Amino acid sequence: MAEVRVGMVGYKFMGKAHSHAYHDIPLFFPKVVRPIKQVICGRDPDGLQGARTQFGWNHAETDWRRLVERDDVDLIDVNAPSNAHKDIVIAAAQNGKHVFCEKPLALTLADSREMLGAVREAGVKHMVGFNYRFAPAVKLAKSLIDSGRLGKIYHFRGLFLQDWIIDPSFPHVWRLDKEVAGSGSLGDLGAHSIDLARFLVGEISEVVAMSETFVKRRPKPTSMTGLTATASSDTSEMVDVTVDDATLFMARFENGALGSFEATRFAPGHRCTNSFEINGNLGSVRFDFERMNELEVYFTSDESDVQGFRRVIATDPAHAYSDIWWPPGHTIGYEQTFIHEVVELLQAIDEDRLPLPNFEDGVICQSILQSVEQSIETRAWVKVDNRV
């Protein structure tokens, strides 16, 4: 296959990130199947046309139903709000389109399993958007664990901390509405930590959790784009917040390791602290996405006079993707995680295999999210159903 023609639903925060990936892949990965930015789709005609021009898409559609039926599209990219995922994905699969869907996969575990069933029945390729797997430093952590250099894994500690809604006057954006987003910090941020934990350590068997909504009501929004928004000047127009502001949970892994997870949007000074620490009997690794090109590594085998965490800059040719980008020491950024992610998808389509992570990973993540929510309700440990 020489090219893959893409139809994308969504054109704001994630739409820009995905558009950038499709644009840069031919520049840096010339041997990969070429993505064609064929059709961009959104409900607002004015905003959509502006995005089509800015992001360089060939055509625009205001109805995703027309998009998934087009003969000039091979892949449907879904980065609309979570409540739209299920219907678009199932219709795309039924029309024979490959599917790339942002996380979390759906509002509920049942919906995510229905989506997985649809892509399996249609025999199309499917991928879920866990882009942080594709940071070279995370790939290095994976290599150290899989090769046994950290030994038996004992602990995973995952944090995803932000502060963008800490002001109680910040408006009630769609991410604060359970009917649209599914959950708050848990699904928005915690899903990424869960995926990294599964990717690096293994499957989670049970969880116990708690959560809190610190600001119960917020002003009605007049506009929103990405993580920014403006509030109505009418102070009487207040809307109930129906998702969690912060969620913490503990977990047991099937391999015996213990895990702790924290997701919050109420941590002043933390813009995007997506971090983890993993401890094994032979060593440890630490990662923080705000310093995404670095991995801190510790080995117990080091001589006692030089023991301690060392900082590894994952930009040398020894590290994943580094030969594609810049000379050693010249860093890459957030956008490259999406490029690497889409490269995996395009290669999988070309090689007739499933990409990783795919909808099976999305379903298991959704099962863990549901188990966390059940634990919050019951104030007890809950077993995770990892069946796909």
Given for the second form:
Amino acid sequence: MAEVRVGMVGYKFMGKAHSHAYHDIPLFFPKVVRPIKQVICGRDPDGLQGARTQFGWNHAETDWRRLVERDDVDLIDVNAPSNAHKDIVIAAAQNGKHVFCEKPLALTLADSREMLGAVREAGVKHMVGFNYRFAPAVKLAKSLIDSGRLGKIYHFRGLFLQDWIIDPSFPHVWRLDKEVAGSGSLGDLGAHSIDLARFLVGEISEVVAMSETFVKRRPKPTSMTGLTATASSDTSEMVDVTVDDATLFMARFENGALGSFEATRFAPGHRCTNSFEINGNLGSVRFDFERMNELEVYFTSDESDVQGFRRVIATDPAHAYSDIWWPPGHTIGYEQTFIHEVVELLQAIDEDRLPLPNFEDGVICQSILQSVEQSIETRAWVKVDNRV
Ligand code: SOE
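Structure of the form predicted in complex with alpha-L-sorbopyranose (previous: the form predicted alone):
In what comes next, the whole complex appears, and the chain from above leads the way.
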């Protein structure tokens, strides 16, 4: 296969990250099947034309239904808000297109299962956008765990902390609307921690949770780009916040490890603290996305006089993707996680295998999100259904 022609729905924050990945892959991964930025799709014709020119897409469509029927597209990339995922993914699969969908996969577990059913029935490849798996330091944590160097795992401690809506006058953007986003900090941020926990430690068997919406009404937005927005000055235009501002939960893993998770948009000073610590009987690792090239590592076997966490910069020749980027110590960034993710997708399409993480991971994550929500409602432990 010489190339994969992409049709992408959405052109804002994630659309920019994905466009950049398609742009850079031929430059840095010349042996990987070439992605072609064929058609970009969005509802607002002016915004769409601007994005098409800025990101370098060949064509533009204002209706995703026309996009998924086009003969000149092989892969549909869905990074529109979460309530749009299901219909687009199912229609894309029914038209024989491979699908790449941002997280969380769907608004509900039932919808995510329908989406998995559709891609399976169509026999197309599918990937869900858990990009943090692709940071070299996270891959190092994975290889230390898989090779047994941390021993038996006892704890996973995951935090995803942000502060972009801490101001009560920040407007009611789509991420605060349950109908559009499914949930708040839980599905947006907690989903990443859940995926990292499953990737690194294993399946979760049960959860107990609590959550809070600290600011219950917010002004109507007049515009939004990325995570910034402007509010209407008309104070009568207040809208109910229908999602969680913060969700905390505890979990048991099938392998006996214990997990604790905290997802919040109310942690001043934390712009994007996606972090975890994992403890095993032979050692520990600590990761914080704000210092994404580093993994802190502790081994119980170190000589007693030098015991302590060491800071490993995961860009040495021993580490994933180091041959692609810069000399040791020359760091990489957020955008590389998307590049690595899309490389996995393109290689999988080329090699006729399923990429990882795929919709099965999306469904299990959705099942955990649902169990967390049930636990919040019932104030009790809830078993997780890990069937896909
Ligand atoms: C906003 O909270 C956001 O951009 C999430 O939507 C992303 O998935 C996360 O990676 C960073 O924060």
